[in-house]
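In structure tokens, one chain follows: the form predicted on its own.
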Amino acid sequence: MSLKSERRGIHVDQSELLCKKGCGYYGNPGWQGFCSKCWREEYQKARQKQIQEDWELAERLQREEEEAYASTQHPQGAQSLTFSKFEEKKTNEKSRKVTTVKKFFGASSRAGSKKVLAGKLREVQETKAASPISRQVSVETDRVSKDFIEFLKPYHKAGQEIYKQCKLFLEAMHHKRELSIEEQSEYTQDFYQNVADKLHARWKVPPEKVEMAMDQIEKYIMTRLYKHVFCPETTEDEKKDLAVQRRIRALHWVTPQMLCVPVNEEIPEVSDVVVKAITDIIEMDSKRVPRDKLACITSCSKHIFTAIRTTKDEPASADDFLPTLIYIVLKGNPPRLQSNIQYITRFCNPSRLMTGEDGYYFTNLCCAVAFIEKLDAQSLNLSQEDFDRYMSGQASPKKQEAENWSADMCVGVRQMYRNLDLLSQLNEQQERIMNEAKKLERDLIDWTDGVAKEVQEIVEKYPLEIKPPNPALAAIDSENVENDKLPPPLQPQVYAG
């Protein structure tokens, strides 16, 4: 492992944190870094405008039928007399549109809007005996319906409306099943909206007991709405997930020295409370109200800075908490992170995401996360190839060595500790002979090629060639067919003595 020797620290400023339309909150990754209320006040204007585009190429295109449908309908002779005819249509046809139009975006105090909405409540009123939201309701649900309507009742007059219009609340929102998770998130922020509004001027109740109202009022509706909002299948949020969880899975090896986290975990105290943080960012998943999921991030926040603190022995700083929340999330890897961070940004009351402790460490943990999935070796301050040969499990850094274990070390993280160093040489080992065992294979492949070129160059320099065989020389004592010349063979002779 090889660290380079200026070590730079993950360091975030503070001013990135806040909205950057420049209003001062708090912003959100999942708002495009606005805070709350820019990022609705963004959404409607995109909004409008897509729906006036979408108006204004409605009407080229009905232009441009009904020019075609009169082009091709009446001869050139006859189109002067129906033309009146088509001109008086396209009136009425027009005024028949936008009429249609201004029902649909007019405002909720005419008349006629005012008898559909009626209508409507009425139709939600005589549907909320069957629905299945007030039939099947688990104990915590029941548990919480009962508190919220304990909590309501010094409220009076503003209690039972309250409570009229969560009911109804409810309803809608199980009628609005089939729209996407955004367009119900925001119909949930409007309702939040419009109670806060309500209980600050019509009912003239003071700003803390408003806060308290809203919490109980999230609390009920979330309870109820949790299995239906949270993680749903239309969305990637599951996906995003195991993205995450596989990425941390991947990152194991980082070390506190790496992220340069002030923590030092030897110390009993400081083990304890990193502990502690780790198990409140785990618990967050068992919750089901935003607020009680924001509590969770808000508790294991104040650990790390505990652990900071008792560290360093001085008080923390945002530049220790960061990295140090980071280590915490590498280490805890908590269940469906991303799901828990959507489900809180679209459904947890804006005002608190915007202001306050617990904005601040919600934004901090998304800053979190969005470190973790883009880290590389320069966020570490590593090579690029020690990078690759952790993140492939090839190599680990170096584990703590025997002799800086503190006396009181548990026996088996000691033991941990050995195991992992022993693999760690095995596979520092078995890296080594893989090297050399191909070294060896390309030294036989080139000692092969050597071999056939040198002895291509022997033939070639050198070219075999064979002769065909000489005759066979006939006996002296055959019959020379060919040259009759020749004297005839001697014969033997006898003499008489």
Contents of the next structure:
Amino acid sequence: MSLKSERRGIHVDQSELLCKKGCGYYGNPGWQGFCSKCWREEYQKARQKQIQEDWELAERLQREEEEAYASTQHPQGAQSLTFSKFEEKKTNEKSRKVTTVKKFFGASSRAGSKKVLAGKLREVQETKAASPISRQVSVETDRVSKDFIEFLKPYHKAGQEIYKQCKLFLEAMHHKRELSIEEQSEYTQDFYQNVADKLHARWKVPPEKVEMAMDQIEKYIMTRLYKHVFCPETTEDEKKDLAVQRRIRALHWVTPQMLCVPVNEEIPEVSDVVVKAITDIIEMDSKRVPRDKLACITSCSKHIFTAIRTTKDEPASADDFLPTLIYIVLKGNPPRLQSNIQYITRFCNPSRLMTGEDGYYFTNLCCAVAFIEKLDAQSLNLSQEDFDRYMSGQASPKKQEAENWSADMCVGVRQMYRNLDLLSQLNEQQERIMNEAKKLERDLIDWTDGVAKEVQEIVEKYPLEIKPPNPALAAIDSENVENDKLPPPLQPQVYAG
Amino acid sequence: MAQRTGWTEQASSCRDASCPKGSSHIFKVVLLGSSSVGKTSLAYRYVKKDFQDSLPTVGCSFFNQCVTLDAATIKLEIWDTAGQEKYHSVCHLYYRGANAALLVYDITKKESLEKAKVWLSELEKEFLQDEIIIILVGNKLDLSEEREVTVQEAKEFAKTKCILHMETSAKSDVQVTELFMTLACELLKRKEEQLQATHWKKSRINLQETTSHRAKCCQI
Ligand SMILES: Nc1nc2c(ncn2[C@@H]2O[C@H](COP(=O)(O)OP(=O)(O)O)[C@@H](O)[C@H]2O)c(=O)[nH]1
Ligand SMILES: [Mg+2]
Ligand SMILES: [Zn+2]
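Form predicted together with its partner chain structure, per the form predicted on its own context:
In what comes next, the whole complex appears, and the chain from above leads the way.
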């Protein structure tokens, strides 16, 4: 299409060319009459709200992480991993913002030319697709719609029919927003089943194509519905998310040995795939389409199998897989775990959940989360006392097993752990010194008190009385009364002999 | 968690590239039983036709196998489960939506049969009689001199519960293929019966049946 030449041929009034905001620059129909700068501002405003919400959630979670971090004496690897993950999420958000802005300009400049090409049917069709129930134009949604229409083209009549059904469904869902999430889920599931039946029976689409079409339909409708049906306010989903997150944090001390995880992270290849598995399971939260979320779980599971195979040098079985998945979930503490599980359960195409590898791994994830929620001393082969002490943070089993944990850490982190260990030792010593000093102080006080008391007692027992002087004694020196009565002192006599 | 349970037809086709025909019936089969009774070995033996004594637990945990019967080609999707006692409380999630369950015990260990009975009672809570096919499988037939569970005892128990019973050896490949063929035939038979029963009904009604059952399951 030679859009440029056609656009050039149109004469427009000068005032129409100026930015609608009146900033003095030229506007562009592609930017709905704004100049690029003002349009960016307008667009940003709408986008900002969504981004703000995501940021707030991420920040709130991070704050909580930090609080928990501060309250535990020995910060763990699992937590630091979650930290960096949130950072990553934020940067992702930023970069996504940039690319979506670009995409938007690309898409909207074409949308603007629609006025010019009003007669062209294909464009009209696209406009319809791009303006669904919600008036807010989201770029990603827009792209998904276009892909969907492209996908449906080879289906001809059936394709149009599918498209119509989807639109009707979305319209109906719009009016069901007030209903409970379970009713909305039910309605969606019925829709999947209906469309699949129709594809099969009425439109005679071959089985392998039905599958593909169902995936595309799910992608199309769920991209649109996601905002309204993921972790809706009417449910307890968010509360459960936080509960699970807190629970996992409280279990930070659980070691691979306790869970009998057949994965040795000291092998570099193994620790690499463990990190990949954790990344995948955390990634799940960023996807909008249930099937894309499932794909993250499957990819995570595949990495787990690789880790087990590399460690044990033999293929993994269910007995190995589930504990390792539990360990990965504990280590990764994926954001909004319950919301994601609920969302997938409610809105995924049921044939994907009930059967197939994706369904199998998803079920295992549900098992892992259920296990973590119920986990007790017995399931870790610990005594109840030990379990309670670890849970309350009074003791940490990792002190003895520090080497096992530091295997997957870089030198700096390991050094940090060593320093932390040293610090905690110093801390202990200082505490001991303080205690001794206090004891000494107490002893001193006790001693003075004791002495004072003893003195007091003696003083009480033998009161100091100052009696008047004895006259008889006193007279000895003062008046030598009887002096002259004494015989005269003996005189030395010489005896001549 | 709301999931469709019961005898639902999986509308999808066989995704396995190795399956020539692309069977349109997929059945989910779960392997249940205590640790080390030979669940993984059975699945692995059937799918890979291989058994290595040196490997205690082999293969992966999820298997696909297409079975061609006279009437049709069906696909069995075999879900292996973690058998350790500590995971027992979460294992009910595995058999949601299953079409069949193999309750495996070790004929040389009496308590493994007792455990299978516990599994059965749990399955009975989740499923109606005609919603799932259950086979009680006594494995390690090659160790019959150390047998603790007699054939009679197991057969009688199975009879009272209206489930099938078979004995196998994953190690010596005795009755393993037969086990899965029996299962496949039963699955197909059950499916055809059901289709017949609802022949005049439209799929719409079928749908409502599963829906109402789902509602029931959620309350448990
Ligand atoms: N003798 C004998 N050993 C078996 C048989 N099946 C499995 N085993 C062994 O029993 C152990 C446990 O098997 P596994 O398949 O891992 O059991 P699972 O825990 O139920 O999956 C392994 O050492 C197998 O080699 C069998 O039919 N006969
Ligand atoms: Mg096993
Ligand atoms: Zn402007």
